[in-house]
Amino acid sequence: MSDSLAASATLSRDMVRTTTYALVVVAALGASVPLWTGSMPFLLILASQAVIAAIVALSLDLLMGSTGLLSFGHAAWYGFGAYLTGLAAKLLTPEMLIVLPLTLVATIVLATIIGFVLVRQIGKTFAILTLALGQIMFALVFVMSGVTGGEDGLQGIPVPKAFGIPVVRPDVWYWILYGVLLAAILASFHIRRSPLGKAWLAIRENTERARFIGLDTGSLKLLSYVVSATLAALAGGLFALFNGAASSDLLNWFESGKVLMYVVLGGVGTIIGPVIGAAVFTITEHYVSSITNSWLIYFGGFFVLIVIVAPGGLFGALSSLWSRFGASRRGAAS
């Protein structure tokens, strides 16, 4: 019986191991794109697009996959960072040192103030009000159109500067997105594994439970909101930033259904699956649009098959053959 339970625990700390080296490897393909890249700066363009779709996918996970919230207006976040941070830029200085900490700040006073009333909601009634909130902050760019640009968008964001140096080679642009997007999956690691992290699964298994226990969900399901709007604010801005400008649509109800099926598809509440679920859809909408207008439909088709099939999501399929690649190995050794 202990001879079983150590093979197995052998087993177990062998596939952690090789699922470590497995995302190293990975992590590591991922900061040399724009090694490969260098004759075709659009490609390295598109995949500076599909970081910062990442970043914003796993802001969602953090609320959605964590504490079980489901927010339909997501992109609310996501384009209030866009715009604080390029009038910041336009009215204040270029410097994303300053410009992106002043945006986070004001995201997550706005954020607890918000967050306040909408988490004590439940169910479908936090999902709806989470959209209402999407379409208030979308009618103000029209009402505010003097600040904004309304229609126009914000045009004319300067080039952003770090420590005073203009950042405007796109190799150097992939890399701070990508360190951003690096950045945020470790601490989104950090925290699940931490007691913060476990309160938050408490809730989204059941959330009564949790509160008979002695956890202050309400707290708790704020900071969750809090830190999923600023992480989608801090995308915001370096989107403002990377592409001299922001729009209405970034806080569109559709940006919202998008940033929503990213997480979806990669799979909820696995921290990587809408890392790739974005990647995915970002390239994949690219190339399709490019050959048809009708590209939502064969998307939504291929999301359809997807959740048929793996229920898991992308991440939950690509899981499960490496078990089956690794348990067949271990049976081709023994």
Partner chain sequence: MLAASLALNGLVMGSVLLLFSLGLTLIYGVGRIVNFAHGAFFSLGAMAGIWLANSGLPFWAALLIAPIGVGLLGVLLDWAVFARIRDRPMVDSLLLTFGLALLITGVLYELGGRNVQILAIPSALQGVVDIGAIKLPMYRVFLSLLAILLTIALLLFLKNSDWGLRVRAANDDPEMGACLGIDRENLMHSVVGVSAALAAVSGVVGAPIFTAYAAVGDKILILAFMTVILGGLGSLRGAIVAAYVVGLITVFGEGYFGGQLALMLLFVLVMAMLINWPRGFFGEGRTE
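Alt. form predicted together with its partner chain, vs. the form predicted on its own above:
Here we give the lone chain, stripped of any partners or molecules.
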């Protein structure tokens, strides 16, 4: 018993080290993108999309990795944020420092109401209801097609402004998105180490025991759901402004599946893993789908394979390799 405990302790120390290295590499790679894509603006746009995907992945990992609640409809909040921000920019003002906070407040209110019912359910019911929520948001686009544009999508979102200055240049956009991502990653790590993060982890490991030691599990789950939904909506809002349009595809359950794939591919609960997963996946998707149009087959097949072969995700597999390598090196030294 004590052996296995010691083993898990070293593993987690190795995890921390791997995470730190990965964070530094990701931050450096991300920051260097505008330098070498100067002559290829298309790559910069692809990189910006990868960064948005990374923010969504991070938002889902805040829920899945913290409290262990599995959302199969995270695209609901992503799409909600995109449509709401797009509409607000179109109808009110293109100032992003007004429309984005507006979206966040609206998301917090709605996610609290819906989350209040959702988080009281057990794992499976929660998963099913989140999938249904995704379909409902999808349906909402068509119910309100007078406002949302229905099948055609929301077109003609004006060029957004920050402090009254129009944001047009792709590299400026990239820095904004990248800044949001970095801030979100650092905030996530901070939360993970704070008492709140510890309480969330306790709920993931054993909800009943967490309740017995006096944690208010209901409110804590709700908080994690709302935080996660809000970050996803922020990513959606940024996407709508960046892209200048939003379509109902954003709310498709395939989109939810993609977000889930980012997290599973990267490793649930590792924070940096889903970010890497999202970036790798978005770029791979772009190139693979330009070669073949049966992308869904490869996607689904790969998804199944990852769950069976590497349930800890690529990052989990890598860091266990790393720790095995580290252990054998230490063994050789002693």
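Positions refer to the first chain, counted from 1. Heads up, when I say rigid core I mean the largest set of C-alphas that superpose within 1.5 Å between the two forms. All values derive from a computational prediction rather than experimental measurement.
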| query | finding |
| --- | --- |
| After fitting the core, Ile306 CA displacement of 2 Å or more between the two forms | yes |
| Core-aligned CA displacement of Val288 at least 2 Å between the two forms | no |
| Leu46 C-alpha relocation of at least 2 Å between the two forms, rigid core basis | no |
